[in-house]
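Heads up, the chain below is alone and in the form predicted alone; it's given as C-alpha cells.
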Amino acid sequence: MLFYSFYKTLVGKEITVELKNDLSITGLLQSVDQFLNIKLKDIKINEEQKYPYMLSVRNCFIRGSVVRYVHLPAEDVDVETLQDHSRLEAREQKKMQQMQQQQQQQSSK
C-alpha cells in the first residue's frame, strides 16, 4: 500500500511511464488504483516516429501488470517520508509474522 498511497499524492502532476514494450508515455496522472493501474491525460509520446498510431490518443488507461518504470520529478519526491513511511510498514509486517507463528505455535499445542 505504500507505493499507492504514493502515487495518489502525486495526482495532477507530471509523470513519465515507461512500458514493458519499450513505448515511453508522458502525461499528467488523473489516477491510480490499488493494482498501480495509471491513468494518464493530455500524453505525449516520447518517441513519436517509432509510435505514429499513438499522436491522435490524448488520454490513456495503463494496466499496472505492463509498466516497466515510473520517472517521477525529483522536487515532487519526498525521499524521508517514504523511508519513513517504508520503515513503518516493513515493522507491522513483521509483528504480523511475528504473531501468526505464534497463532500457529499454540494451534500445534
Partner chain sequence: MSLLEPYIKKNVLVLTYDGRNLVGVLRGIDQAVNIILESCHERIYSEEGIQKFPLGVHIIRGDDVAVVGEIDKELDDKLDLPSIVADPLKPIVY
Contents of the next structure:
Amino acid sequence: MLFYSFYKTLVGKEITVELKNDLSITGLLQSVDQFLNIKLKDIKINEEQKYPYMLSVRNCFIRGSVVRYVHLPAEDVDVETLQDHSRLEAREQKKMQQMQQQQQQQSSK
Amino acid sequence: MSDKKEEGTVEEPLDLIRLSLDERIFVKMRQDRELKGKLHAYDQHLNMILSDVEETIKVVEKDEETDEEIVKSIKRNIKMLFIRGDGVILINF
Amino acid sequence: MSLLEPYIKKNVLVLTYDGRNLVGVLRGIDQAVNIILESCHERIYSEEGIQKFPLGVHIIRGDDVAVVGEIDKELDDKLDLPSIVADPLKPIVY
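What about the form predicted together with its partner chain, after the form predicted alone?
Next comes the full complex, and the chain you just saw is listed first.
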C-alpha cells in the first residue's frame, strides 16, 4: 500500500513511465489503483519518430505489470516520509506474519 | 524468538533492505541493467524508490565485418526513480 | 472502480504484451482487465508503412494487455498511415 499511497500524492504531476517494451511515455499522472496501474493524460512518447505507435493518443492506461521504471519529479518526493513509511510497513508486515504463524501453530495443536 | 524485536536485528532478507534506507545500494536487474542509487522506499515485492541513480545497460553489438561481439556499456543518470520489483535480480549493500 | 471505465464506448488503442496494436471501440472490461473490442482492426507496422487488418469483434485477455490509449479522432484522421514507417513494437520482456 506504500507505493499506492505515494502515487496518489503525485496526481497532477508530470512523470515518465518506462515500459518493459522500451516505450517511454511522459504525461500527467491522472490516477492510480492498488495494482499500480497508472493513467496518464496529455501524453508524449519519447523518440516519437522511432516509436510512432501512439501518435493519436492523448490519454492512456498502463498496466502496472508492464512498468520497468517510473521517472519521478524529485522536488515532489519527500524522501524522509517515504523512509518512515517503509519502516512502518515493514513492521506491520512482520506483525501480520507472526500472527499467522501463531494461528497456524494453534490450529495444528 | 523474543516478542520484542529490536529495529537493528536482521532475521530475514527484507530486514537487510530496511537497514539500507537512506544508504546507497547496487541493484542488478534483468536485461543486463545495473543501478546504483540511494534507497528511500521499498515494499515486500522489492518495488523501490532510488535517488541520484546511475543506470548501466550492457548491450552486445555484433561487428558486421569481423562478426566479433562487442560489449558496450551505456550509462545514464536519473534524479528520482521508481523501480518495479519484478525486474530485480539482486541487491548489494 | 476500474480505471478503464471512463474509456467505455470510446475508440481505443490496445498495445498487447506480444507487441500488437489493436484499434476498436471498447465494449466491455472486467476486474482482470479482459477487454472486448468492437469494429476492431490491427495496425501492422513495417517498412511499407502501417497496414490495417480488420478483425471484427475481438476479446483480449487481461494478462495480454499492456497499454490502453484513448484515441483522439481528430488527430487519428490526420495520420497518413501508409507513410508512417517503423519497426513493429517490441514485446514485453522481463
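Between two forms, the rigid core is defined as the largest C-alpha subset superposing within 1.5 Å. Residue numbers count along the first chain shown, from 1. Worth saying up front: this structure is predicted, and the values here are computed from it rather than measured.
For residue 86, state whether the C-alpha moves by 2 Å or more between the two forms after rigid core superposition. The answer is no; the displacement is under 2 Å.
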